[in-house]
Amino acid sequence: MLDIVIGLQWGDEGKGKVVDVITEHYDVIARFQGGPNAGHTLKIGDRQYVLHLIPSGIFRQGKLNVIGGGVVFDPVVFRQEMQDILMVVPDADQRIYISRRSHLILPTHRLLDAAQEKAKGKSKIGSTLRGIGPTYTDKASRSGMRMGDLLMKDFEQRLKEKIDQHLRLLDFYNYHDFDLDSLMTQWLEAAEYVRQMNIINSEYFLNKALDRGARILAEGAQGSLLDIDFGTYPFVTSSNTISSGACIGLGIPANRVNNIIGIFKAYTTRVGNGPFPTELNDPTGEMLRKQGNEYGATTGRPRRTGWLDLVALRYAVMINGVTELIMTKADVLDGFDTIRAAVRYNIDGQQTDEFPFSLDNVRPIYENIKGWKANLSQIETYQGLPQEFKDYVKFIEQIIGKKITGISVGARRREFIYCR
């Protein structure tokens, strides 16, 4: 059985925490797309961990973790992340498996990312500068290098040819402010570390696990509104972040999918540039940012904040085929007298409840919901939640047409409430 966890907004919905909570019900956790631009934050005990490449099930004893073929892989980031985890999870390196088909992020991919973003000037998209886009570009142009290439006899020659190709592109961008020798030394040391890991044909590994009756949880990175095809293009990531991307990124057929679990915040945030209809550039937005600690786990950049956008959320639920919803960061709204949510858009005088091709000239139409005066993080059962919060949950369910089955009311594992 395969279940999929998907972010339904512009990322940062709290997927890492949710995956960590629900992995007790699964045998294998598999990342299916993205790369070290992910920043899945988990708080375990008094310590906080941010995972960029490694699946969020790594802290659960006995759970196997797979980095699928749809992921782009940076050996430098992986080595540092793994070494940090091994200090608290001694067997972590024995429970992680990496697909041979995962594409490698080279040092020059990062340099190209910076050069291309600089060349865009005011039109830049707000890249994390982790080399994700250029790596997926090489993948699409059928000139990339994959994890399996690390194990080939002619790897060094192929790597040199690829680096030389990238250097010619950097010359075109007139981008020369870097020390390539230092970057390559660090990368090659990390690549040697990765060679000792479990590098596998993950599509066989996962399908055979399903045949044995294993329960697999597919974990996405970023959010649905950043999908390369169905997001707010061009302000998107370079991969398919929606649920169908899990089958492609893992090599698992669609008829083996069971549940699609959609994760959303009780409000909305966005990092980087791009349209954001419900954005609040006022004290309310700053209050959301402060109470929600809305700063990028990967970049540290302040996140843009706004009220919940139910038009966008309903769209994301539709294109993902979501079967159940989980709300995160509900506790951030504890101090508001009134909660607002966008239920329709006004575009040039015409109202619509559909998410449009372009978000230019969009004005959100809001409905107000009475706030609650309670500390949600201290409540452990759905029955114990204040009626005003339950009304907010029911309001969202009625608009979206799906049930909310879980609510995160804090950063820790125990601060999670199963509704049904």
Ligand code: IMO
Second form
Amino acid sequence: MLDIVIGLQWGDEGKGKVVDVITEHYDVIARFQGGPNAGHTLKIGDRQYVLHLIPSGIFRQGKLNVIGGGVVFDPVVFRQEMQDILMVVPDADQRIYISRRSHLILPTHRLLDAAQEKAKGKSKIGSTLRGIGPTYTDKASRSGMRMGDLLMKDFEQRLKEKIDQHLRLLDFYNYHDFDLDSLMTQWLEAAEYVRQMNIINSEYFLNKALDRGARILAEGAQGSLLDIDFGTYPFVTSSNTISSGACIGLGIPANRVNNIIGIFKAYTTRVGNGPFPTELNDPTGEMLRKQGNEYGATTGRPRRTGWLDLVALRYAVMINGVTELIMTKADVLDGFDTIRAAVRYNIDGQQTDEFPFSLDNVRPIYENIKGWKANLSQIETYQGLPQEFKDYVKFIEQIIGKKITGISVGARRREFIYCR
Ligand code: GDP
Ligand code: IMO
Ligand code: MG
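Coords for the form predicted in complex with the named molecule, given the form predicted on its own:
Full assembly next; the chain just shown is listed first.
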């Protein structure tokens, strides 16, 4: 049985926290796309961990963690992350498996990311500069290098040719401000470390596990509105972040998918550039940023904030085939007298409840919801939640047409309420 956790907005919905909570119901946790552009935060006890490449199941004893073929893999990031985790989870390296098919992020991919963003000037994406776009570009143009290549005899020769090609491109961008030797030394040391890991044919590993009755949880990175096909193109990432991406990125057929768990924040955030209809550039937006501690887990950038957008959410639920919804960061709205949510868009005088091709002239139409005066983080059961909050939940369920089955009311593991 395969369940998929997916972000329904522009990323940072709290996927890491939710995966950490529900991992107890699964045997294997698998990342299927993206790479170290992701930052998934887990708060365990008093300590906070940010995971970029390693699945969020790693802190749970006995659970296996797979980095699937759809992921783009940076050995330097992986080694650092693994060494940090090993300090608290001594068997972490025994429970991690990396697909031979995952593409390698080279130092020059990161440089190209920076050079290309610079060349875009005002229209830059606001990339995390982790080399994601250039690595997927090489993959699509059939010239990338994969994890499995690391184990081949001619690896060094092919690596050299690839780097030379990237250097010619960097020259074209007139981008020269880097020390390639030190970057390569660091990368090759990390690659040597990765060679000692469990490098597997993950499609066989996972399908055989399913045959034995294992429960697998696919952990999405980024969010549906950053999907390369269905997001707010060109202000998107370079992979398929929606649920179908899990089948591609893991080699698991669609008919083995069971639940699709969509995660959304009780409001909206976005980091990086691109349209954001319900954005608040005012004291309310500032209050959301402050109370929600909305700063990027990967880059530390302040996140843009705004009200919940139910037009976008309904669209995301549709393209993902979401079967259950989990709302996060509900506690962040605690102090508000009135909460707003966009229910329709007005585009050049026409009203629509569909997410359009272009968000250029969109004016959101809001409904107001009465706030609650309670500290949600202190509440442990659905019954114990204030009526105004339950009304907010019902209001969202009615518009989206799906049930909310879990509510996160704080960053910690135990701050989570199952609705059933
Ligand atoms: P992800 O990328 O989807 O895993 O989300 P991030 O980790 O980037 O961002 C979510 C942030 O919110 C992290 O700092 C989490 O610790 C925090 N967080 C997660 N769930 C909750 C919640 O229910 N309430 C509050 N206040 N914080 C939360
Ligand atoms: P998690 O998994 C939020 C954004 C970047 C930028 C755009 C493209 O933590 O939710 P890229 O580095 O992929 O070329 O950047 O996508 N972005 C994210 N925003 N959460 C993420 O991951 C993101 N990963 C990429 O800010 O706008
Ligand atoms: Mg994040």
